[in-house]
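Below sits a lone chain in structure tokens, taken as the form predicted on its own.
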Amino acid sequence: MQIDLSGRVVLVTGAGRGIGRTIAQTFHREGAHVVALDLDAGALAELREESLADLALTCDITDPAQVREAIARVDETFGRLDVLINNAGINAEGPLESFDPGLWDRVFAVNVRGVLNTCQAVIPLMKRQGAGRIINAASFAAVIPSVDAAAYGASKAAVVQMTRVLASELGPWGITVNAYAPGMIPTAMNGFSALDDAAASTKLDQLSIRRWGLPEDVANLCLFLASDLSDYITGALLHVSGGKFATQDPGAAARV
């Protein structure tokens, strides 16, 4: 049995760089029609030049009007939308005691309201089709948060709960809704690649599979969730974390 996504229309938010770009590349390789949304027009231009996106649209997902306009373009171009991958997100750190309320609101505007905006815009298309896949980026921070990262962790926990509610609300139309929780994948946002050897080793001791995650690990999970092979999976949070904290001290296995 093979995953067959040829001809599917797949929209990826935050597709211009990082994990989102890898997701777009992966779905393109599998024969899907990729719609890329991002704020960075330059990054979208690169996707177009490399023929990795069939439609690339500059869009601020915190603006419902811009999102509705983008989805209208998708409907006009393809007449359908099979998969929505809500990859876009931001982080902001600092102790809660002095955390800037405006920054808190910005994190929630992108990470939570942005997901709501895109879901609300695509649901009518998916209901019309009687099928669809919504895949939301959560985070391991939604499971175990970190000191000085309350805004990010709380926003991703909200995404998990939204995912569960949407799964039940949309199930009667054949639409599944799932979330994934990456563990430690070095990106420009988290700075893992800049850690010294000792700090990196301490981080890696949290993992059952003792290596950094790759963007491809996330993209491959998204492929599965977008495919017919995942028909009976909905309302789930799937970890793609290398078994992070599967036990209290995963690193102890390497020391036995």
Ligand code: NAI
The other form holds:
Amino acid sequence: MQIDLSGRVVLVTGAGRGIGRTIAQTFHREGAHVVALDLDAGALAELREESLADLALTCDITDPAQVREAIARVDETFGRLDVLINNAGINAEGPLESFDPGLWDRVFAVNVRGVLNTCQAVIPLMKRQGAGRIINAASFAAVIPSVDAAAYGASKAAVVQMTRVLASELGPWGITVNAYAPGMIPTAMNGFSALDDAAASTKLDQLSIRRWGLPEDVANLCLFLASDLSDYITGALLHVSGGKFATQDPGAAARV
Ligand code: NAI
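Mind sharing the form predicted together with the named molecule? What's above is the form predicted on its own.
Up next: the whole complex, starting with the chain shown before.
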């Protein structure tokens, strides 16, 4: 059996750059109709120029009215929505003792409320179809958070719990809901590509497969979760992290 997504309508939030852009590109290559959402109108214009999105809509996912409007456009254009990939997310760092409460709210507005907004907007369409896939970007930080990143870790843990609850609530309508935890993928969000060799080596010691993750690694998991091959998987948190901290010290294997 092949993964066949031709004709499926797939919406990717945060598709303007980074992992989301690669997800959009990958689904486009597999024949899906791609709907790209992002805050960044310039990045969406590039997607349009490269014909990577069938519909590219500037949308702030923290605003429920903008999200509802975007989903209404999808419904008008395609009459359906098969897959929602909640990829958009932000990070903000600093010690909790002095963490700016406004920044805390912003992280939760994008990472948690944004996911709620898109889910609430698409669920009526998916229930009408009696089928659908919701795929949420969580993070390894939902499992083991980093120092100075409590807002991010807590917000991604919330995404995991929302995923589990939604999976049960939507199961009777044939809708699956899963989350994934990427490990370390150098993008604009993190400074991994700027690390010196020693710092990079320390980071890579956390992994069983000793290389940085690629956006394609995440996109391939999304393809699987969007396909009929994953029919019986729901409420799961799938790691796509090269075995990050699969053991206490994965780097020990490379040192023997
Ligand atoms: P990125 O920062 O490169 O891209 C995020 C995209 O989301 C940008 O295009 C941005 O404009 C868009 N966005 C941000 N706020 C938005 C809003 N309110 N409305 C609409 N769009 C908005 O991030 P990256 O690295 O590609 O990460 C993608 C997802 O994967 C995020 O949810 C992130 O938390 C998660 N992730 C990434 C990891 C990594 O190693 N890069 C590790 C773990 C999780």
